[in-house]
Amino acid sequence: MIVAGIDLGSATGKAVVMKNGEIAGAAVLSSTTNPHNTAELVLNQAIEKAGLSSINQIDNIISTGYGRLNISYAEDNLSEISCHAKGAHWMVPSIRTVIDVGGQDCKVISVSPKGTVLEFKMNDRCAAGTGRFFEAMARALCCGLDGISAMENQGDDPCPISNQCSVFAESEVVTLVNDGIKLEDIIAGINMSVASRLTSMSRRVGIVDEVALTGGCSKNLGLAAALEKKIKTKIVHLPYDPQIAGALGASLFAAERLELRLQNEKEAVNQ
């Protein structure tokens, strides 16, 4: 059985190909201006890594993410909330809370022992606490996203960032630089600001161990460290790229749906 999941986000496209319940190939690419093109490019990369030659070898495909409705060859499309929960739970079955920080939204998801969604909170109304926010801060500091992520750049005295709006926060950061505040303390303050927002969302859902961080911003080591301090618990290290959690969950759903369809067809033949 060969299945695939495609997660089309605002900043990146992700694809996972699974063979007989195991990850055979995965890919992450920056989004193009056309979601259909992004899906085709990232899926083809995952197919190649899986050792396949064609999409025709895939038995079932499910899409998720903002661009999920743009993939005509997907059997179905599902919420990224369900897919992130399922993907993270498959990686580490003891996961009970998933904090997903993507390009333009962030979510906190309570996960059942079976990997289903119990409850969630989502911020998709502004860029605060998302990849877009970090991009704006990196632009203001001229340090790049890697500079904000690097642990050696996390100061011991985080400078409070009072503005949640990325536009006003960017101006605030420029002012702090001009005031001579240490760059490391500004960077630590940026990560602590986002961590505080995520913690507030998490408390409305209920933080239950173990906790996983998914999405593109999960690779921000400074954010992960700040979040651990705020929620007072360790974030579990996922054994696969946390950015593919949504695509992985979609591929797992694709496998389940295919199995059910094959079972129904077999029962229909035997009747």
The other form holds:
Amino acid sequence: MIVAGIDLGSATGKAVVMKNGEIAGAAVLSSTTNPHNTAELVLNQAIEKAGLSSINQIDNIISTGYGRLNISYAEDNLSEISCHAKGAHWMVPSIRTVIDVGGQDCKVISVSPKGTVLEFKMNDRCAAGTGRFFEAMARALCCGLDGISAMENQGDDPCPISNQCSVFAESEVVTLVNDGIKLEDIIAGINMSVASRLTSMSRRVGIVDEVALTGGCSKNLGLAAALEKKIKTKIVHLPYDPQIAGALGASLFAAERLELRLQNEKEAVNQ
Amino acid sequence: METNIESEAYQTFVEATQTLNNTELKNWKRDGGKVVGYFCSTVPEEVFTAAGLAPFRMRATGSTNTELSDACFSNINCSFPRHAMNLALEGEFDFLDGMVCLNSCDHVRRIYDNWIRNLDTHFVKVMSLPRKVEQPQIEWYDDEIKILIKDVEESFDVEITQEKLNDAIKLHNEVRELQKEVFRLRTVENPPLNGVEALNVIVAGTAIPKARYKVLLEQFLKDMEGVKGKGGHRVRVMIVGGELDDPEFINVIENEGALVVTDSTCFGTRLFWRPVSESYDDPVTALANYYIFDRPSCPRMTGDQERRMDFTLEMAKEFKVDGVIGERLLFCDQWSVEHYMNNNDLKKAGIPFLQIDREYILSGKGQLSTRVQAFIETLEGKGIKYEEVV
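For comparison with the form predicted on its own, produce the structure of the form predicted in complex with its partner chain.
Expanding to the full complex; the earlier chain stays at the top.
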């Protein structure tokens, strides 16, 4: 059985192809202004990596993410909340809390032992604490996203930075730069401010071990370290790219639905 | 927004909800009637009916920007008063003969200050609503209502007798009873009206002169008799929140598959679920008791959260809801902590809760849809229904 999940996010498109319950191919691409194109490009890459030649070889596809309604060949769509929970739980079944930091959203998801969503909290309608925020900060500091992430750049004395608004935080950072504050302390301050925002969201849901960090921003090592300090618990290392958790979850749902359909068909024949 | 309700009365409700100066109000004015606008559902609109005036609950329906009002508000003020004031400055409320404001919150009460400086409406007053819900506050509000009655009498040259007040209370209670009847149609598995339609019915009741609205409501209930039940929804939800008068917001939720079956909002059940007591000798005492204590309160009232939660649970049970959606206008301080408490209390009661922050004018539909879809998926067997099979 070959299935796929496509996660069309605000910043990147992700696709996962699974063969008989194992990840056969995965791809991550920057989103284009055309969601159809992004989906096609990223899915084709995943198909190629899985050693397949065509979308026709895939038995079922589920879509998720902001562009989830734009994929006509998907059987159905599900929210990225359900998909991230499912994907992260599949990677490490002992996970009970998923913190997903994407391009324009961040969310904390409480996960059941079965991998379903018990409760979730999402950021209000503001880009603070998301990938867009880090992009703006990297621009202001001319250090790139890698510069924000690198552990050697996490200063010992993080500057307090407003976690309210990306635009104002950017001006705040510009002021700090002009005041001659050490770059490392500003970077540590930026990561700390996002971590503290995620912590208060987590407190509304309640943090239950073990905790996973997913989404594009999970690659920010500085953020992960700051978050561990704030929530006072270790973040589990995921055995696969945490950015594909949503697409992986979607492909797992695609497999479940297909199995159910086949089972129902079999029962109908037997009757 | 599609509907399968074939009813002229319903079309009138839709028109009244989508506009401010609606046809029924225009007819009322054409016949020499006067209209008094009021902010907040704690203003005793029975007083206006008793004075022969049509009460009109203020909204900002149709507003598209806040260019004019942002000069007198700030951008961390709630979007509702900013849009409402903007419409006022554009002349959209020129049909009003009076406007009564209340210190319902620190954002809305500033409308009074801005109104008296910028507009020359014939009658503009502000009432003072106390914070607690005990006997001294009932007496305080009793005084406030008496002051309002005197002001209305003087400004409109009318006499508001006890008899007229009793008649107004009776009429408003009859309307409340009919509204309850409409809402009770939604307790069944496939209700004949959805959340969008129910909101249209209730908002119209705050914009059409009461006696006329009562006739339309009776007609509407008759028209509802043969209407087919709505199917196809995945879950039943209740909305808890404040100033929600926009059917489009409900429409986004219902399009995702969550049928809105009841609410605790101030354009919803809190307006009509409890009647004004008709057993007091003095109708003003009855009104004071009603607006301070008898009806479900708004979170601006201190020390009353427990009773508010009891009311939410009562509604959730009667209407068999799967989950509760808490809505809050951005920057609303009353509802922010209230929803935190709602979340915790509902969790204890085993009812999942989703909080949505919104702007007065619907925006960010994609983000709203995502949250609602995820909530529905959470409600459906706490995951996905077919999971047990696999």
